[in-house]
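Only one chain is given next, in structure tokens, and it is the form predicted on its own.
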Amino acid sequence: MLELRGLTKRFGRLTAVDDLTIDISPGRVTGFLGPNGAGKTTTLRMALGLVKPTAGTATFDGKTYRQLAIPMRQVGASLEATSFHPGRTALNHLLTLAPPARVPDSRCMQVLEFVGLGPGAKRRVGQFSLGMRARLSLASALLGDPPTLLLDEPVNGLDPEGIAWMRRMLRALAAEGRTVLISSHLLSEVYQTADDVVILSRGRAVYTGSLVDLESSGQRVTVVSTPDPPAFARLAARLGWQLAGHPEGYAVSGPTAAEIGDAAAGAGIVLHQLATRSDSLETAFLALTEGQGSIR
């Protein structure tokens, strides 16, 4: 369990993170989402002992970064793909964390296999593609087999199918039970691999919860396509409904579909389409960091 309590930093007169009080379960994964600049870089760095808190707590099963006996064995990092010597090749990159790991040696050429990189293991990485390198930067989070892994971005660079197989990966691990948080600038790009989100804003958190309840807390309103726009305008008008214009037709808020096709039936308007939707996650996901709403 990774725990945020009231975890807060300023730089001058800026806060990059404000009053930040969040938990972040085993056995799922979760996406810490918000726009550039919200704060999600900080909070990890502050997390891993890299920037000093100006207020507030980030904790391991209670224990700070520090604190860890051995750190890489619990907590698994990635913040960026791009700190490799690339003089080195893959396999020495990860023979030189071996050590503070304390794993054998025979562990770095386990994870390159699994990342996909077996067959570049003894190339530079200064002749890697970016995709190439945020898989380096995934081996050598997983150096260690630890419980928790916190990656920014870890998606950054890959092809569509290291995109797919970064997501399998993820949801393998966390079905392992271990703790993984993944954070990124866009939704879509967790939203067929997380279970749960936290999204910033402004360095608050403004919305905490399932993917499945941020769905569901967009507004539903009823798309409507009438061959005679003109009189289902009027009907709407004299029943007091919210009226408002749709690609298919119009989009109607208040009466649920059945209401509508009952008034429309009565008053002998044909109705071509009665479909009930709801705004998009990115809908939601935009009313969130631009400050228009917040969910809890």
Ligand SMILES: Nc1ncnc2c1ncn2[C@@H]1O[C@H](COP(=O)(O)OP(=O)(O)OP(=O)(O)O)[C@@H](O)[C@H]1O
Contents of the next structure:
Amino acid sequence: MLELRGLTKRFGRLTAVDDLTIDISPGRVTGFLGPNGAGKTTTLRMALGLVKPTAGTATFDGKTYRQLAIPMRQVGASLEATSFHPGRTALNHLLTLAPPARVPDSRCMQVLEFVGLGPGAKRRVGQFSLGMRARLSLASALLGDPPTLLLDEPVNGLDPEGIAWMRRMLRALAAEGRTVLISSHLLSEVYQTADDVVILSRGRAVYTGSLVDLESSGQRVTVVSTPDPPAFARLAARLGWQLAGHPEGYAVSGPTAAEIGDAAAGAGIVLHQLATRSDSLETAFLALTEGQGSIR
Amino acid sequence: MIPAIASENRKFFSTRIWWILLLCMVAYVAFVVALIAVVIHFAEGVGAPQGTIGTPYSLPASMAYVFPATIGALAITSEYRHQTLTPTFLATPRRGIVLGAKLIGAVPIGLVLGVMASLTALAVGGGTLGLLGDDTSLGLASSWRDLVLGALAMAMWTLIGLSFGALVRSQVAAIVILLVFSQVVEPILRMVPMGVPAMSHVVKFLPGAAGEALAGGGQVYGVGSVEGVVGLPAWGGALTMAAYVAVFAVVGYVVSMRRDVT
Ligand SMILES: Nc1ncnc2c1ncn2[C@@H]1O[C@H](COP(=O)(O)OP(=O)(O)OP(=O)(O)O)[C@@H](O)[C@H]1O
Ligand SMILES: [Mg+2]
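Could you please show the structure of the form predicted together with this ligand, as a counterpart to the form predicted on its own just displayed?
Now the complete complex, all chains and molecules, led by this one.
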């Protein structure tokens, strides 16, 4: 359990993180969302003792990161995958961390194989692609087999196969009862992975809760394709649905997919597609974070 | 503390820069020592009484100390340069322990550098003098003392470089300052006592002068070259160097190491 209490960071006049009070629960994957510059990385760095909070605390089961006896055994973290010496091999990078993490050296090769870097273990990190760095960063986080994982943009740079693998792995880790926090600036990235989300905008938490609740709070958009668009438009006008043009037909706001399907069947209109889009989530996300502008 | 030292040790040996600098140091020491041995040969040839010119054995700590100092500085400035302080502090969040582990871990490394430099001075210096048919001075206890204490001085230079790097943080700035200070600034300052003898009491505390005092040198830009002025004793040189390490490390910890890592 990670508890943030009134966590605040000011850089000069800019308040990067503003009075954040949230609990990140074990056994769930929590998505930590917000546009660029919202304060996600700063929050994680404060929790990890790398950045000193202007106010507030961050504790793991009651202890600050610095108070943890063997931090890497308690909390695994990966922060924007740039922190490697380019001249050091992937295996050597992990070997430098093994003594303070109090794990045997053999564990290093084991986690490298687990993240799919076995063949690249003896290569210098300077030659690694972005996705390989992301995997190495994850390997460092997993080195101490910690019950809590804080991952900053973990899928950044991963290929589709890597993203699918990452999702399965994070779900499995949470299912084991671990606390998993993943940050992203794209809701779609965490959509299939997270149970809960914390949405940050200008350093403030604007939404904390489950994804399901967020979804129902947003406007639903259902994409409809039909061989008879004029008939469908007349039906929508009669029932007061909002229609918008869409490359595949119409985007309908308001009713559920079931309501649309029933009404179309009743009116004898053939539908070729009836799909609720997670755009509704994206819409809710944008509505919550709008006004920040992309960068502060 | 011990796991943190093991970590620092692995960091040091897992990149290539250390042995590149080690090879450069050995080559440079060999060149300088051979050159001075030849100079000694011709100076004695023109009538200087044997032994008064000095020996080449204390030269590493006078001429080649930028190598251990640079290796020391890299141990910390490369962490800033490649942003590896993030994983370092995640593994060991107490930053004083990280700095302490770096300093302790650098001691054996500095000693190895010092021993390599002294062995090079012994082989090349003794060999050259021997080939020229001169007295190698290896019968003198002072020659052996210079070789041993010279190795210690080089180890101290590794620590000075490291603690200085902790203060400066920027790799480029740390190396440029080390080079300019050791090759230009200190040699000029050391000439001041020739005009103002009283200044020798200040100049002898310069880091290079302190290192030479420990290694038994002084014939290069010597403090001792001014009539009636003596440099520090060996133990005084060692203490002065230790004081530099302590001041840089404490100020570096307070001013630099406790900063936010973003
Ligand atoms: N060291 C620093 N000095 C000054 N301002 C900073 C510093 N670090 C971060 N900031 C500012 O704090 C704000 C939050 O930055 P942060 O990196 O936490 O955002 P983020 O949510 O991680 O963004 P992204 O999605 O782009 O990674 C930004 O406006 C950034 O410019
Ligand atoms: Mg970020």
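Note that the structure is predicted; figures quoted are calculated from it, not measured. For clarity, a rigid core is taken as the largest C-alpha set superposing within 1.5 Å between two forms. Residue numbers count along the first chain shown, from 1.
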Is A263 one of the residues whose Cα moves 2 Å or more between these two forms, with the core superposed? yes
